[in-house]
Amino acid sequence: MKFLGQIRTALMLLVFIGCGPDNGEIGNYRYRTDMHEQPSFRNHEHPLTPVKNTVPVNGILEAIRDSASAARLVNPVKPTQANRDSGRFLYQTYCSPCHGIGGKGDGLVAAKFQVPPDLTTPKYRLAPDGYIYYVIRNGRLIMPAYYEAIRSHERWLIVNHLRVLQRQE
């Protein structure tokens, strides 16, 4: 009986310790140190301080709610020769299967589906660069969104190439 009383007392002590504030200490004895003393960071906060005199990069894309807000975007990519070559390559890779090499909507894939619009018509010549960027990014009607496939800078290169195609008309 005395043995059962000791077990009962030990169990009550363990329950009492387990129900108390769990800061990893009993009196002056620290029995647990994991997660108690560590550097803490807010969500998505970088744990290292930036190097002095560096320019911060927030990594946030333009806030585009709809095509009307996209129309106000300004194309930041200058039409240099290197950018023209890159834009042509990207257009031929992603856009020409449907829109055709010249942007007329006569691509090889287009013959099997709904014919895409002729991008050299006045409607698209007058469209703001931001609108075309928006359509590349989010898609429209049967055109898929290229949000994940084409980076922001590359979309602007394609817009520049499309402007070159429209001037050749």
Contents of the next structure:
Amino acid sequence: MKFLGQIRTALMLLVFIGCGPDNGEIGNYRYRTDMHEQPSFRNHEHPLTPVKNTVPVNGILEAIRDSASAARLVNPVKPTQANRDSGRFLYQTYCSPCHGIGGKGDGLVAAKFQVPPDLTTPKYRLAPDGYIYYVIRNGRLIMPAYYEAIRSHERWLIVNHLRVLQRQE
Ligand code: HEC
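Starting from the form predicted on its own above, please write out the structure of the form predicted together with ligand HEC.
What follows is the whole complex; the chain from before opens it.
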């Protein structure tokens, strides 16, 4: 068992070393590349330069430099029933394998990976919506970044579902 523990520590160290600190924070560990590295146009990248002084009809994508600037973002998603259902579905799909259905950190994958913190504790209850949004987008230490898998609107839906779980204490 001790030997297995050493292997796990070595693997985690490798992952830490691989973390690209391009935003000055630890995280951003990328495990899905999904054909991202290719010459075609990327998401939100357009071949034409927009006309001067115009903005896209969907507005400008928010600039997120670090977790402090993300914490100031305003959650645009209203807690309607349809949004709640989508948030629960997304949370259960993407987060529950590690964080558990109730957010307690008891997901099936966590047992074999790394047990994450209980997200229903006051520390995370008091964390701003934008901070949770940031963690989903950029990951944290060995938690993978989900910016390619989960779109902006979906991240807010998940944040709202986490709030529901936190109220179920
Ligand atoms: C592969 C497992 C895994 C998945 C999937 C995962 N997480 Fe995590 N998460 C972790 C681990 C491990 C940590 C603890 C990281 C650390 O040491 O700071 C963590 C930490 C967090 C934290 C706390 C960050 C902090 O500041 O302490 C939040 C919030 C969080 N995750 C939210 C989510 C949400 C929301 C999802 C779904 C979109 C998700 N996680 C998916 C493993 C995972």
